[in-house]
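Just one chain follows, in the form predicted on its own, and it is written as structure tokens.
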Amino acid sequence: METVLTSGTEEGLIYGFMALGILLSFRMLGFPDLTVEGCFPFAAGVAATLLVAGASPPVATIVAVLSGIVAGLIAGAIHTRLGINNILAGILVASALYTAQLRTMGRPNVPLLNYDTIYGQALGFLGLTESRWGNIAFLAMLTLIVGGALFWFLHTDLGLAVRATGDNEIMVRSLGVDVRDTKMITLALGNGLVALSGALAAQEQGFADVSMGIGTLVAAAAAVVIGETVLGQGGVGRSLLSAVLGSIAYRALLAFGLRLGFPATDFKAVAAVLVLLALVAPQLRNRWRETVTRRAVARGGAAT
């Protein structure tokens, strides 16, 4: 069991910023952003790609995340300056980020087992030893970071702008606000986190790979929905919290599926299940919720 926590809370944390990026696009922006699905494998390519080449973790991590920019502040030129459909919009940059990699790595899967990483480097500076836990403590310390600078960004007057485009775009668009540049920050500040999430996946795997981004998308999205059904829908803090903790706890819910016995093989099969308890989850306790409440009213239309 402690295996399972330990896994699913690492791996948890790494996708957490993918679910973070998620957070932003789909849930407070309402933009089905399919760019993810491209923009995770790509910016791992990058990483290990700078990596072999001999570039320091840090350069080749925040190299990797400034690509992810690039590619949402594509996918948003695409639909609000050319006019282009959102979901369309995200296939074509994701199509195109699949060449890129390809590009990049110049093969389809870039070993790091005998490079250094920027788990070694965190630990080394911060004193610890290399192992999962020290991992935990450092992917725990940069979640507080880029959670926090998102928490302040979002209550700036810039992110209530990017808050209030999502709830209600013609509002926003009446007071004098540019949709097309809020839609594009978000879209940047959303594949950015996407693709520390990628960078980080590559160099703790040790590996990057062409496939790495078949199925991330379903997997934050899913990550969200179940934080959401734990915690509640709530303030900025809460929506941000639930999305790292849905991730872990994602994570570990597969982690246990495989520790059970499951093959590899249905890997996808048992995330898929997991995708769809975590939807009808909020449906089945808001049906229970109204049963208790009806069967209240009738015990006291009884007794009066």
Given for the second form:
Amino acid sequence: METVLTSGTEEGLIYGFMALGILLSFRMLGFPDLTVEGCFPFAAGVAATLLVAGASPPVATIVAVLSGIVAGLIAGAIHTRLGINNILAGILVASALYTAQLRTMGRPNVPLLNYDTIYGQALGFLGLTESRWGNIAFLAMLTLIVGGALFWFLHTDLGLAVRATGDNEIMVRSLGVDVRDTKMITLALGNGLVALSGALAAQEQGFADVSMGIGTLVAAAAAVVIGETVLGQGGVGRSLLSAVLGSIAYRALLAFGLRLGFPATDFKAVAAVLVLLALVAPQLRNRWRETVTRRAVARGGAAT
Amino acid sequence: MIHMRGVVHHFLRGTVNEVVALAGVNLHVRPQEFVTIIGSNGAGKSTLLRALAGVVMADAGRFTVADTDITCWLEHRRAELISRIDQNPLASTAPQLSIEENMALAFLRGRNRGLGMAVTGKRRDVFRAALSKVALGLEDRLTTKVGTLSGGQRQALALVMAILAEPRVLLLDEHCAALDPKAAAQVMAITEKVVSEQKLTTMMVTHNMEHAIRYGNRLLMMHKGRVVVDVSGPEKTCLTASGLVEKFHILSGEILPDETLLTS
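Counterpart to the form predicted on its own, namely the form predicted together with its partner chain:
Starting with the chain above, the whole complex follows.
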């Protein structure tokens, strides 16, 4: 049980960055950004290739994040400047990233077993021994830093315009904001976070693989909606926190399922059902309330 | 303040269903003029305001606001000079954001948005002062989500937001049409107050004949994409609803298809 919790927390924190990215693009902007399916493994591949080539782990990780930001900007430009549908724009970039990753890595899988990683370096820097708990401590600190920066950004004038673009695009444009720019900023940030997640995942599991991105969007969206269900929707701070906690809960569930003998592949369907339920829940709730009200009125009682 | 020359716009251009929305409008609005615009459905009233604000880009014609040619400017750039309120109360405010966040968005209308805090103590004071003018108590509910407000409150907020950054031109596109009579009267009263206080150059489209006559100092009637009646000054002061309808008949030379709309 303890391994379920610790590995769930460790992976949950790694994939929590992805959940934060999806929170920005999918939840705040309403943009189902499939770029992440290509961006996640691509960033992992970039980080792994650089590490193998002798780059230091922080440099490899930062370059991976930058590559994710560029991928997001390209998807954003295809959508906003060329007028391509949002899902298609993401699929196009993800598809191209598949080739880019294979070209970068030179083969479908790059193992990292004998290379120093960001975990080893960070723990050495912090004076901690390499262990799962050490990794969790490092990841928690990184989450606090990144989450804090996001919290700050979303409260600035530019960040507010980014949030408002997803809420009422017509109004934001009429207030003098070029929504093409705010959308591109959102996608750049979202994919940068997903890329960070990919680079951290590759270094934790000890390899980068060309197929590790399948179902990324749905899995991250599932984490976000689990968090929202548990913590409820509210301000920016609560949204950020619930995305990370949702990610930890989702990964713990996954680890628990594996323990019970379910193959990890089963979880793609579970995630899909979870996301579907979360998306239809508001409608179902309204319909249920209407039915209750109607019955109460029919019975002659006061509607509650 | 506003110059429009030869403004033409079509809907579904190049198809069999092509409709002429604006058939060559020439209009000059002087500073501080409050122009009311009436006309039957499809007369081109809303399209005229939307073309001026850049919501639709007109097929032809030139637009000048405050001596600046804005013909080639996109909507978000024109926002620097022009504020526009839509008839739909859901269009002009963001429901998931709080009142103060909506105000902060409007505060920087047409300016670059950087990495400074959107809601600061200093700005909150400005927001409170601006909101207290409409006397709806919104200034005490700065952190309330706008989605929980009524349609009338949202339009009043939209009005405060529209004038917060002191635009050169205010465009009101039937901004009271979707409200109940009481809320409509309230928002109209607020409109008149802020327009006269801030000496704003204003164009207001309305279906309400009485509003068109009572408010403003110039009245336009549009028909089939053209301005057919243009009265101002003492002549407007003496206008009556029946007189307007008569005028319309003489000028357009035909029976109105939906006269009821004009006399309501």
